[in-house]
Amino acid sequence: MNIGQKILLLLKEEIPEIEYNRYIKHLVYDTKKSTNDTAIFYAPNNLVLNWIKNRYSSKIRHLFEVHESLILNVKIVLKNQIEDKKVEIKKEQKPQQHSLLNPSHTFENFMVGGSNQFAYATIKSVSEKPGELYNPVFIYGGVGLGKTHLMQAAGNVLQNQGKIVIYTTVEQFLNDFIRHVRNKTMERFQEKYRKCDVLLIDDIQFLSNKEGIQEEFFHTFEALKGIGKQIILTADKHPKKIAGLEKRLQSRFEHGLVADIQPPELETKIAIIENKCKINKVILTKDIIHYIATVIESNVREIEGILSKLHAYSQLMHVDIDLQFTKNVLKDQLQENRANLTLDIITQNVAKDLNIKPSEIRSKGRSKNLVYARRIAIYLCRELTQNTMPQLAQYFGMQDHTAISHTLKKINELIQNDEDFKVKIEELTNKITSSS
């Protein structure tokens, strides 16, 4: 087994099996053309190449560093490119030591909206005046909302200015710490992390209840902060809500600037999909983009996965991507995403949005606003759950399934003829699926 195969097997242990089988296992390591500062892997097609470059090239670099003590560049290239012409490895583009930044994470391709505007402005300011404005910066929010992208965008700007930037996750920091403790080389560990200009650390919540690594991280934090070096941290929750975090670390995290990223609103999600389509060269109509934005969760990584899935299905099955094709491809995924949605949850969301009580929607009331709300609730319950029309009739206190069928017909007519109403339905669907 060559070193490249070994690294890919190590990666297999850390990522979802479906992603390994779909993408990583198709990589081939070139033992002859790879050098001490460059590892070359062949990808069978552009889809696999772009997916791995965007998601896992930095992880592969890290595995080489941690397990083989090699700090190198990882090149993912098309096999036919190698066969047709010699690969040119530019020696002057030697990787920055210890930096695992994804070059595609830039401020230019980050979609800014109301849900992330403050976090974006904060990180952008820090990239212009590191160590001067806000230090540390602590960004928190759910999975796949762009925390890592923003953090690495600042890292890329500063690295291009010649600064020493370290990006790592808490898990990688911990593994590095353990390896140096075992090898009795802690001075090298401390030199690595305490002599950088910028330290970027993802997933701070995983420091929870790890006393030894919290101690080491505290001293690293103090050393860097004391000499005005910039620190940017991310987590899935506010520092106060991270259980098992030492009070002194919590207070230092809060001493800088804490900003959150919320799930993107519909308009931002549409802009994200359009941007990802442009980057990945996937052509989708406006209707398909709106459909995807409306029905999926607010995870940007999920958006990337959906676009790759649509592109792959289209290429393999030799069909164009239309709305019905999109719905069929995403059917199973949407059912899984909506497994937690109930009639009560949907009705409560509709009631909250229209400023009425959930009980009124299910009542016999016939006022105009109640009929309007009830119709919307029925439509969304039918669209977002697996409940049958008789089950919906029972839930909403209607005579039988024909009353539900009549309501659905009315709503579909409104959606087709009233653009404002269609947008309203899309926004409500987005809110419900994003909060589930």
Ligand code: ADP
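For comparison with the form predicted alone, provide the form predicted together with this ligand.
Coming up is the bare chain, nothing alongside it.
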């Protein structure tokens, strides 16, 4: 594997898979013409070229700097057009640091809601008084909920104040460690990590069952903490739940402040999408934003993938992005997300929400609230699963598919005429899809 391929693979770990497959995968590194000053990649067409140029070339440059200690220009050129001057990215005149912070991971770009308020407030206060309030801060929560974003927001603030900030994942820390052991330069490793003002370590769960690195990490941690340097850590679970983590590390991690991040509520998701649209210069109507917010479940990372997919498709096909277009583009995504939703799960959720028993929904009871619940359940089962009308008729104990189609018609009318009901259905959809 050449150095360019290696860097692109590192990039792959940091970006939505769909972006990688659609764009980055098609880049070809020129091993002959690239030098220690310029890395040259070929793009197959203008779409890929512009996309990477706008979004990823500075990131690629950073990766060269951090992983290969090479400070160079990154040139993305159309195949056979190596002299394209316009796409050259200038070396930034920034103080050299070891951190790889994404400059758009700021507090301003972080949307706050009930789900992440506590983590946000904690990190924000620590960024105002590093080393003085809670040390370490340990943020935990599921994939794509904004842990890295939040920790880097603090990093960006402090780095802009001239502090030395190191951001690393446990994996990179481990690789760095191994390289220094191999080169017999452990003092340099220790010096590097112990000289920083702020240490951000991402994905602590990867320390699990790795004793050697836990030992080294413990000493780094103690050294920094001892002189009041701020440490921020993230993981996908609470320190207590990380298997194979030394007791002394676990208790150190819990010593400062442990805060969790929960999946975002609908309003927070909407705010996040609006913000991402602004950053990515994608214009979407309120309808579409609302639709996307209900489609994506909890992983916010999917939003970027969806926006880039919409943008790319609309450019390729020369059409505006409207709701129907959005629905078509996201069909695969929906099916993937909802593949494991069953009629039982949906019925149970509807029953719970309306405070009745699932068996009652499937019974022949004709009271007003049962009929209402049954209609909603049928509608959602039709929307969220691949079951046919006869299958639904059988499940809900109805005579045949005409009864189902009658129910669907009634619900669609209600959705169109009653705004409150429409919101209720959206909330339920959201609840069901995010619990699966």
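Here, rigid core means the biggest group of C-alpha atoms that superpose within 1.5 Å across both forms. As the structure is a computational prediction, the values presented were derived from the model and not from experiment. Positions refer to the first chain, counted from 1.
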Align both forms on the core first, then report whether residue 383 has a C-alpha shift of 2 Å or more between the two forms.
no
By the 2 angstroms cut-off, has the C-alpha of residue 21 moved between the two forms once the rigid core is superposed?
yes
